[in-house]
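Consider the single chain below, provided in structure tokens and representing the form predicted on its own.
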Amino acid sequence: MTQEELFKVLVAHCKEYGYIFPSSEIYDGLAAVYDYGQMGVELKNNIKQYWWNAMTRLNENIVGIDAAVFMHPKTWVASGHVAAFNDPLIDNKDSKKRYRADVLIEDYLAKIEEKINKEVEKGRRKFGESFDEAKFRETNPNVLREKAHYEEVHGRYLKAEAANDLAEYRQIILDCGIVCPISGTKNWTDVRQFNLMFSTQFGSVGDEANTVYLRPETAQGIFVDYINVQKTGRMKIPFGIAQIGKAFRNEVVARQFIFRMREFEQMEMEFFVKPGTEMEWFSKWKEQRMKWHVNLGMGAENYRFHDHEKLAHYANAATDIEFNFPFGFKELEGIHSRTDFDLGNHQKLSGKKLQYFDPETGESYVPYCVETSIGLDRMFLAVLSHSYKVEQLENGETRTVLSLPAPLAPVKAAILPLVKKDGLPEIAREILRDLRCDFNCQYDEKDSIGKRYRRQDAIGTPFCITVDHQTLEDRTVTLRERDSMNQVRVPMAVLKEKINEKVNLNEILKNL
């Protein structure tokens, strides 16, 4: 199955099993807007809990807030969003579709990298154990040709970015023969800048004075509340403020499901430090955030750092944690050293003092800030795409399974009476009453036991508990584990303990 085929199957699986639905589907939907279904909202909440607890429980000097979506319009002037929050967009005249010019070029560069990697894999298969990858990359003519082309295009792209040269963006697209994915043509318009913020009217009078924006990021809510949190919480530098919340960007979205949406959710933490120490903290948070991701058990090889060559206007250092999605390595989380740009600008524009007084040194200063920012929807997609598997069984059948990290799984255990008679449903209901205050459980008595197992596999439920006639005799049940499909006989009295060992979120938090 190709990556593109896997992606299509995953989207269909999400809808079939209640993870994600197209928003307003009965009205033919709304582009790039999705609803989380009954399973999706549980997985999403579990991811939030993992992040929130890792930030606020495991760090004495990090607290949380929940700032409003609506903010004073001057907030976005100070942050630079009104003047600089733009994307270079290009239209295809035949398909009438709009794309980000920089993304078209980056996707083209990614395809060159993919060609190089395919050549390397061919060499690996050809030469076996004697294969020297470094030498192969330095000498193979196909690799060298593609590498030279990559460097030439990449160099032009970086210069165009630095100079904000929109004409050069278009010329690169034309020179590389990049076509519209819909029409397959190269009939492109000029590249134009487009501000990504949604605006709306605040209050009942529709004049310009009442124009406000839906926040394009959650970070600014933290910055404008920084002084309130610092004073009321008696926080000492260094300290952090965490927040989970919705953000809105008028993105141009092309075939990437929930990876890039117009309404999305962020998990951000701003860590305030003394100026001059920001690079030390930047390195520490890089290490800590990567550890948080790898701790889920989805394979360290599926993550990598990507340092920014071009920095945002507010940063003096930036890196992305990229994940190997079905469509390749893409940004999952950003770690940025934002200097004092935000607090400094808010202090200037508001006229309010946002300095920190250091009681140990007696000096006052505007703190520098190190930010960790992760897209909750992207994290959801990373977990789901990595977990989706179609397995060939020994009996020749196949099963579809979501091997979700057990603490994140929407349903932790399914209680299944073997038949709907002989007192088995009553005992199953007894087990449900005993477990449901500790775990999200499902009760299912419809269809054969095999079909019920497959349904729970597709949902991603770590454990199935089967109540049968032996249960009537000795109060033992069959406990089936999702990934291995192993079945063991256990007393009803130890079910809570057995399940808790695998699904308790605190157990993985202890590893951080």
Ligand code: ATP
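We call the rigid core whatever largest set of C-alpha positions still superposes within 1.5 Å between the two forms. No experiment lies behind these values; they were computed from the predicted model shown. Residue numbers count along the first chain shown, from 1. First, how it differs from the form predicted together with ligand ATP.
Two rigid parts rotate between the two forms; their hinge, judged among E152, E287, N86, G29, coincides with N86.
Superposing C-alpha atoms between the two forms shows the smaller rigid body rotated by 8° with respect to the larger one.
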Contents of the next structure:
Amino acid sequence: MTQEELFKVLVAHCKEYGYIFPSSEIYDGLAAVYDYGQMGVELKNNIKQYWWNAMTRLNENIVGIDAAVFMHPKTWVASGHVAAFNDPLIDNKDSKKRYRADVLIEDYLAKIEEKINKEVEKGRRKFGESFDEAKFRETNPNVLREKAHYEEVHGRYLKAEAANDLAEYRQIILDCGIVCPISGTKNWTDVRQFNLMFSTQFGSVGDEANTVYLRPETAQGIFVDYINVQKTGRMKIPFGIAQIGKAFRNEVVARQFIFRMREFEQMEMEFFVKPGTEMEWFSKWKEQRMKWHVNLGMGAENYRFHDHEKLAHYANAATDIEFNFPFGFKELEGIHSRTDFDLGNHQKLSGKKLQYFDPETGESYVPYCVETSIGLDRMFLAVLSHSYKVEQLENGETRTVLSLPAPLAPVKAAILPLVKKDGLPEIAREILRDLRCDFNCQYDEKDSIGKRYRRQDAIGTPFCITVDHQTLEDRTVTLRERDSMNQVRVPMAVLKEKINEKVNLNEILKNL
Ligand code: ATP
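Now show me the form predicted together with ligand ATP, since the one above was the form predicted on its own.
Complete assembly follows, chain above in first position.
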């Protein structure tokens, strides 16, 4: 499935089952802004809880905060966002469409890589068992030609990026013959910088001095609150501050469903350490964060690190955790060693001391910081796109199922009386009352049992409990498991325990 086809299917599924709606849809929506529906909010809350508990409960030296979206405008001067939070933009004069120049070049490079891989696959088919991939890559003239071209363009691109050379971006686009996907022409404007922060007016006077920004990342809320938390919480270095909250970016290329939104949520943790120990902590957090992901059971092979060659101005080490989305490996989380860049700059601009006094050594210093930053919506998309399956059943039918990790599923159990009479609804409601304080449950008595199972499969409910006439006699029910579709007869009295084993978030938190 191409990215476009997949998004179409997912968007339709998400809408049909109350996961995600386009924002203000009755007015035809708002580009790259989405609402989470009745199922979506539950999945999102469960992801948040998994992250929050892993950070703040499993680490006695990490505490959480919830800072405001609006911050003093100087915050964004100190953080570098006013001067440097830009995307290089280019317009096609024929289609009037706007693109990120860097993304056009990166897509072009990815296409060359694809060509090389296709050539290798051709070779593999041709030579069969005796195929030596490494040798083929070193000797095949087509591969060598594409590789040389890749290296030449990649080299120019890295240089242009490092020097922020906008004219060179344009020249690369022209030299490579990159065309607009809509108009098919090379009629490009110059490349310009575009700041991604949204601004608005604070108070009633609309002059420049009252301009505030909607925060483009949650991290700065942590940095400006650092000294308050450290002092009031009597925190000792090393310690961390975690936060979940909204961030806003006026993204230019925002045609990727919830992968790239203009209003999104981040889960960020800043870990403050003694200067000189940051690399140790950087490695530790790399390992910890990968463990958190893999622990969900979506396949270790679907994650990889992508270490940054070119570091942001504030970082001395950086890596991304990439996830194998159906449209390829893409960034899901960033882990950065940010040095004392943020605290140092806030100290300078505010004139307030943001130093830590180490009671053991008697030294004072501005701490260094290692950041873990994951997009909640991107995590949602990773879980959803990985879980979405259309299965061919033995009886020739198909079923659409969301094989969500059970602790994240919005509804944990559905309680279904086989028929709407004979006292079955009453017993079903008795079970509901018994389970609903422990798990989010649904009661459903409408349509055939087969249809009801399908509805629960489509929203990813791990268990269905069916109440039938035998239940009246011996208080046993059928417990159906979503992925295997296996059905077992169990006493009503063991339901809570059986469901809990699979769906309790604490069970997976224990493995971290
Ligand atoms: P990208 O390169 O994809 O634009 P980034 O490197 O700018 O992302 P960071 O600033 O490191 O991203 O933000 C941390 C995390 O926040 C990202 O790993 C991603 O999961 C999430 N994120 C960033 N921008 C968006 C967005 N526009 N929509 C949804 N999630 C986002």
